[in-house]
Amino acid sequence: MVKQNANWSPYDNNGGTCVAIAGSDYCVIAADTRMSTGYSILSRDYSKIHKLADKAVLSSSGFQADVKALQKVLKSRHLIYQHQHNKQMSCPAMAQLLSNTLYFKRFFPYYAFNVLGGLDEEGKGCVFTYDAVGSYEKVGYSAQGSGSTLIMPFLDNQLKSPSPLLLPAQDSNTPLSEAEAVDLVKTVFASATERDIYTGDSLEIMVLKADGVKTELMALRKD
């Protein structure tokens, strides 16, 4: 009898994409609501958007489980240092601690591919992007999930963001107005969805700014 290779995996690519964007006093963090296995669509309206702080915004595709697993430990992680510090992570801060969470699972990692968005310290948008093991830098706009081959050539284009070699270091966060960048984030989805089968159904579009946070939807092509 010839013994069959065990082909289970404990993960599962459950598709999406998400993008944020930078701006001078905001920063609009958008995802689609589509999840979806091999040629499956699970769900046609699944928040891949998650509020970790009033500063900051994580929205993560990759495998849903694991997203939930990791978002449940930073809640902890946050809550703690609630208790301890007396006020709430800005969102830099929360950026290393989504790091160092990372990190610490690199030898069975969260399959999870992240964008934190928000506001730092002086009010202005900033966007961190991460890769499963939790390398990440600060940039001006981003995109993950199985659109970003899509969305980031056509966001480069528009923004043009500075390069991070350059001295005496230039802001990153685009030069675009609220309505303008929201209107941008669209554009994109609207693009990625005529060519990536798992992004579709919504999008959900969320803006921080120093006020408060702004949710809208927008309804996307079904097939």
Second form
Amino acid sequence: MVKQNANWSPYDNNGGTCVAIAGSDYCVIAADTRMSTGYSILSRDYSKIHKLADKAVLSSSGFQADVKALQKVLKSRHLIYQHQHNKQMSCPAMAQLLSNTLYFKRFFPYYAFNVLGGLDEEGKGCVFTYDAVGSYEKVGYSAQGSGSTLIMPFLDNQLKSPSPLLLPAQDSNTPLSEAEAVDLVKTVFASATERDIYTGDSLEIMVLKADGVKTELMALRKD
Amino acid sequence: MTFTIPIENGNEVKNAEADSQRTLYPYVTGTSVVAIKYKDGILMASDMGGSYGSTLRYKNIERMKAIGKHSLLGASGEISDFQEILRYLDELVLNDNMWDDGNSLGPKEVHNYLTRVMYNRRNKFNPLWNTLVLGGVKNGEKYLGMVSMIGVSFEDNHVATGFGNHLARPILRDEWREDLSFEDGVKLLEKCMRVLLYRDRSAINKLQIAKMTEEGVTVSEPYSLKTFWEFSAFTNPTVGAEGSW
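May I ask for the structure of the form predicted in complex with the partner chain now, the form predicted on its own having been displayed?
Time for the whole complex; same chain goes first.
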């Protein structure tokens, strides 16, 4: 019998876009709530934002079964960390853990496009952006997912982050206020929704500050 | 998209045997399942057909089963894999009962368990070829979720599998509302099943509707829907486009 190829794919793209922007003392993490498969919409209010620790919030688009599994692994590793160290993981620590977890499945990857947002040890906002196999970088802002190509150039234009290659290293966080950053996020998602069929329905915005988390929901076009 | 499973040299014989055990394609399949939340709980509908490719081989398959005290599972896809899942769930429910601690598995827990099972089989490249609908009520809280064969899961106020996603979901998005009465819920489901009957070639006119409330599960006796085939779109499909067929 000739070896047959599988006529099913272990991967699927459930679409969606995730964005995060780091400020001087806050971090904005946002994602749309549409989950699709092929040309169908499965759910109009599926949250892609997961709070991993007090100061680290993960937003992932891509294949949602892998995203859920990834989130469970990180959640349990965080619990073990808390038991062993008697404190919550910092955002930079979670960033490294996420990278290692992704690379661990380098030869059967988690099809997840992640943006990790939070506050670093000094209370400044921080955003880490990833590819599917764990390559990551600390940045001032990032967009991942189906609408990322529409959003990133606009964020580059509006937030004008200094080059990470400069010496001495310059702070990549935006000087914008929290309200201005949230407004920018709403604008980029409204624009991305117009042209990306996988982005829409509604927008979930989470703002992380030293005193806690605020969540806001904004309607987007449903078509 | 096809996906090649890599095999190392030297282990060909052993892997060839293991390979022959892997699911390649489904054989006996059930078509759509449609489910909604209503005032008292969950309503779920599916027909009783089991197709063997294009042959309608089985006409008395129950594709919805009660799980424990609080859940209702409906499945489309490979029937033998559904039966396997029921065996897994039997064991799960048995172990849950053996604790004898007054606690019982709710629909959220069963849905999570099924998601893990489907995902793990997908990881081993040997999927259970089903799309599952899991509904239930526990302590007044209604729950309705879906799991696909590769482990994608979500919950919503209304779900449907297969063709139901394309034909029934739009109707539900338009006409579903919070706190439907039992009669309205059944009418809505029947509307969806009727459309599926007209347009899904693997659907048959013999369906069951299952009701899940705090009191328990009742699966109706099989019955058929009244259909109307004299629509001009059916009798004279090319009247608007001469020369077409």
